[in-house]
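Quick heads-up: it's one chain on its own, the form predicted on its own, in structure tokens.
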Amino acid sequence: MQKILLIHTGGTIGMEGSEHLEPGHYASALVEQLPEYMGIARIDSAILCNLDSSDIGPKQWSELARMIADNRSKYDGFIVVHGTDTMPYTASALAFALEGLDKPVVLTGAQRPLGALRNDARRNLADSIEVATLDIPEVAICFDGLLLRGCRSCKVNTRAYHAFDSPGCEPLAKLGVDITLAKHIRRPTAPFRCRPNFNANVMVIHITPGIQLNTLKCLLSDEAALNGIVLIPFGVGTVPCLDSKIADFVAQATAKGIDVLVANAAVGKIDMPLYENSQVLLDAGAISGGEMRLEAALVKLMHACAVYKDRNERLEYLRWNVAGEME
């Protein structure tokens, strides 16, 4: 029989109230609402912490990548029950700190409590102690009938159980009367290793009509101590050059060291090759981040500036395709 280790943070899954939502009081009877899944798997369950996920961070995803790594070999399948808010930031620091992944890891929740009449807490869970029994060495999130590859992820929509999708990256399994799993899979092709370490002093910069460099320029003083940007420009990686010039503070950014990782603010993948307004970025050394996301991009690159100290290895990796985030 496969063991499953179910590790509690928190969530709307087990929240308690009905005007305001606060973390409930957490025990094994989560598992125990699902009794006929006794047949097929052992649970365990452990408490990380029980919070609402906008209060998990840097210092949560390395102690939660540390208890997986810790119990890897006691353990076929991991699940993680998390708040939505912020599942995909925790699922993209999953992937990258855990390297070489040979099990599963399903993060799932709810959009409504378990204790609520109409929820969907318990089918997201039902599911996700399936998945967790499989072949499926990823770190995905599990919701609504879909498995979706977790540094592909985002939250879409915050009144409907459809609450996660990955744009660009179908789904790693389809959950229905059957379940229906993908050819892109991923398999291990390096030995297994954690690397728990994310440095918080990295930010996002969206790049908006109008948006003028004198406003940028007070992020790359010593004060601000910066390591990392993320840029979310327009389409393929355009940005404004005729009056704005943010080709420039990139530039002066990646001089003074700081990385400036390109994510995509919508499907599809980052070409700045292709237009004058993007080439500019490459010139002014960015970094493109492929088809990488928002949330993905962010913790990449927190990873990055925490595990590599070398600037050319840091960028080498920011490079390299590490768990199918960028393609």
Second form
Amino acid sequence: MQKILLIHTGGTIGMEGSEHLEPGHYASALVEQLPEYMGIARIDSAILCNLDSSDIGPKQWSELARMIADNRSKYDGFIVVHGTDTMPYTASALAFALEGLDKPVVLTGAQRPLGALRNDARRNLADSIEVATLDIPEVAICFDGLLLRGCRSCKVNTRAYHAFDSPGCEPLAKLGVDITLAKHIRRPTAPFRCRPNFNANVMVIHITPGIQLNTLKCLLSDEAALNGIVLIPFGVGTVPCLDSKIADFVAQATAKGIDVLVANAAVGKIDMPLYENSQVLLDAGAISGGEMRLEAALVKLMHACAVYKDRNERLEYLRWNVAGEME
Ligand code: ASP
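With the form predicted on its own already on screen, would you show the form predicted in complex with ligand ASP?
Let us now look at the entire complex, which starts with that chain.
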């Protein structure tokens, strides 16, 4: 029989209360709620933490990655029970930390707690258990009948059970009457290694009309201590060039040794050579994030800054499609 390790981190799925949800006692009992699933896999559970996912970040990502790496030879698959708010960030962190992954790591959670009537928790857990027994060696989010590539996913709805999508990346599996697996499920291309390091001195700057250059320049002060910036421009990579010369800011950042990674607010690839107003970013030393969205781009840059001290190695890593995040 397949063996699965279910790691609890918190989130609505196990919360209690009606108006003000708080972490509850469900954590250890999650698996007991689904006795029929004990027949398809032996499920052990572990509690890493019991947090609202807005409190989950680099520290917990590292602990999770280590826990999975340490238990890799003992289990056929892993389930991470997690709050929905930051699930795509944690999924991206695991995808980058667990390079050459050869087993499924499935993140799931719920919009309504397991203890509530008409909840989505039961189905999401049941689907995740089944998916974690399949040959899908990726970090994925299992939610509302879909299995999505973790490093391409984003939260799209706070009220509907269809809470996640992976725009521009077809689901890895659809869980209807049958489970249909997609052809683009990745296979490990390198030996497994766990590098659970993240540098939190990275921030996101979303370019908006009227953005002030002077405000941005404060971020280049020594107190700000930034090592990386994820820049979200307009369209395929355009930025204001008349009143606020954003490219000047990018050039100053790169001259200070701060990496600037350009990620997408919409679906599609960053294409900086396409317009004069995007070529300026390339000329200023910015790096294209391909099809990466905010969540994956932020976490990949945090990872690159922590793992590679040498700028050329960092840039090479940022351009490499590690876990299907780029295309
Ligand atoms: N605030 C919750 C969390 O992310 C929301 C959820 O789990 O759906 O932990």
